[in-house]
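A lone chain, given as structure tokens: the form predicted alone.
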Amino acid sequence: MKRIMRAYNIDDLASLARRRLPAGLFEYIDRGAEDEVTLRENHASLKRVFLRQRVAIDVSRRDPSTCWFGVRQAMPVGIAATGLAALISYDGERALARAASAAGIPYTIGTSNFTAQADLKEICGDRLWRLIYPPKRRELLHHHLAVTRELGIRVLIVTLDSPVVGNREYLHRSGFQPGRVGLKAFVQMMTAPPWLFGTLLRYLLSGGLPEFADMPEGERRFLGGTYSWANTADDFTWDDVRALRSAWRDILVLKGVSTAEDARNAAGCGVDGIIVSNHGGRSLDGCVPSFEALPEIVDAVAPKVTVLVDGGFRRGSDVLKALAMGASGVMVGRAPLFGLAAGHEAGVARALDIFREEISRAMALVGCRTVSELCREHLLASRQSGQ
């Protein structure tokens, strides 16, 4: 715990983890697609953009919270879905179900999840939000969405930014490819004895890896199992997320949305909400980052349709600038998973604790008492970046 609490900012909780984690699984959180030049340029982006801060301003009140569909928040700040957290640490999903419930944000578990959904949706109620890659087969879509309702979760996520998968090269060298594993990730995860005693080898004494939760009998095994992670549809299209609208009745948002083009067309079809993002970096290398591409999505379909963010938000300060420009908030997916491989739930609580506390510290600084005060005013583009 005094480890955890030493941990400062994301960045360093992203070094705990390195250390702690065989070096191609944190490989495997942590980097992009080929050049990774998205995935540099996510975070960059940011930093490009700078804030006007307002002085002589009363900050001693000030409320980070805000409300998502209908649902209050305490902070802008949810944690998307990121594949394999519960080979991060072991139970990893309901490590970070239980710390985002503490913290009142949403926890978004996503189609290859090892933790039944039943399980979460106890832990963060209205919270829990679901998320799925359109599958090729039609009638597993149809399966994921029958659970899903079934338990009562209102919130469905669908991707749309990886009909393929993203050429991942570095998968190909460290042999950590999801759903196999080669000797050279033998190797490391020996190098990795906090990893390997206490996740691998408490899941194998416990009786064996876990299973894909929620899909259909027969396709549940991780490893040498019938579940393709290129599975994912590369036919799915605006017909279909019409056909999904009247098929979900809920809360249904789109994720990887980048083009004002594309963000009508969600409009369009009545999606709920839009995520403005490319994968992290992990799809298509070379795309345009999150953050440059919201304020276009913004200025196209908000505030009718709720507009969120990802792709490179590691400071309370970048979620202060992703508000003034118009979005509702930021989901993060790496930073979570860092605060996870260095210390298990009390991580990722550390993690949020450490956005918490610095979108509070930015908005007395900015002069922000509520985050719906921020706006484009608040901001200014370095002059170097040519904007």
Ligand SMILES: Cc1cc2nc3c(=O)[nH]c(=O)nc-3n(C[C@H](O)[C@H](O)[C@H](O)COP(=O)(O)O)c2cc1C
Contents of the next structure:
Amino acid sequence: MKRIMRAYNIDDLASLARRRLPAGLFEYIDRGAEDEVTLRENHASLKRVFLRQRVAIDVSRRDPSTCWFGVRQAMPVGIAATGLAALISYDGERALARAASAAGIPYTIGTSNFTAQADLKEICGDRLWRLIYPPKRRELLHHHLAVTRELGIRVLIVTLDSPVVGNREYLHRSGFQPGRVGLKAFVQMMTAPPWLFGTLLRYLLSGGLPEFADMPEGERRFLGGTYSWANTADDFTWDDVRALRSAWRDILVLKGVSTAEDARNAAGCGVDGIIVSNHGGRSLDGCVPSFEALPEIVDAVAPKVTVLVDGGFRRGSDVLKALAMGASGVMVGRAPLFGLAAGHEAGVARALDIFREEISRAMALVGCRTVSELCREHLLASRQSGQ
Ligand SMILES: Cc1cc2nc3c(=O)[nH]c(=O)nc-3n(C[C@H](O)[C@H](O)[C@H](O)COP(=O)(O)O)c2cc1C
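Got the form predicted alone; could you also share the form predicted together with this ligand?
So here's everything in the complex, that chain up top.
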């Protein structure tokens, strides 16, 4: 616990995570596709824009809460879907869900979930969101919709930025391929005692590695199983989005939209929300950083469509910049995973506390009492960036 409390920012949590995880598993979280240009620029683009600080404002009472899709959120941050989080720490999805629920923010569970959505729904209530990749077999899509609907989960997110998997060369080198473990990875696992005893052995002693909880019977095995990227649709089009809109009457959000054209297409299909995202730089390397894509999308479809953004957010002040640019909020992927690796549920809670404290402090320093007061007048592009 002391270790976690001495993590003063998200980068400190990342350092702790690096020390506790097998190297290849840390890379699986931390790294991006190919030359990692988009990974770096997601973060760097946030640093090229400055906050214009207003002064002599009574900021003694600040409220960082906001409302997404009719549900009050304690702060404008949600936990993004990150596949295989349960391998980072024992029962990791439940830890993420509990920490999100305690912090009063949404938790997104992806398609490769080891913990049943039903259990997570009990923890998170209306703040559990479900994300799916469009599956090649459309009947699997209907299976996912049926399970999600039956549980009363209201927010369905569909990822569109990865019709094929991004080129993650480091996984070939480390041997940490999801579902397959090479010799090098095995050696790394044996030489990372905190993870070996705290996660892997705990699974093995409690009945073996977990399985994909909400896949149909016969498709649940993880190691050596049938689940693979080959199952993801590379032929999913706007016609499919329209069909999905008819099939899913509750809240529908498209993730991985990064141009105004596609944002307008999405709005035309009647979706409720967009997550401006490039998969945290894990898919198309060299594509536009999320924060740079944000303004054209906000201008094209907000506020009719709720616009969220993810990619590279590590500081409360980063979150304020996105809000000032017109986003309704920010999703974070790696930050809570670093917390999870560093200290299980307490580590995730620490990551979320860091965001909450930094957001509240930055609001005071920029001269805002509510998140809705933030606007583009609070932003100044760096003169060096040429914008
Ligand atoms: C380990 C890991 C696994 C991820 N798995 C998925 C996934 O299964 N589906 C998806 O749409 N996005 C996935 N993402 C992307 C996140 O949802 C999110 O877009 C990204 O992490 C945001 O960037 P950030 O990590 O810089 O906050 C994953 C990201 C990470 C780091």
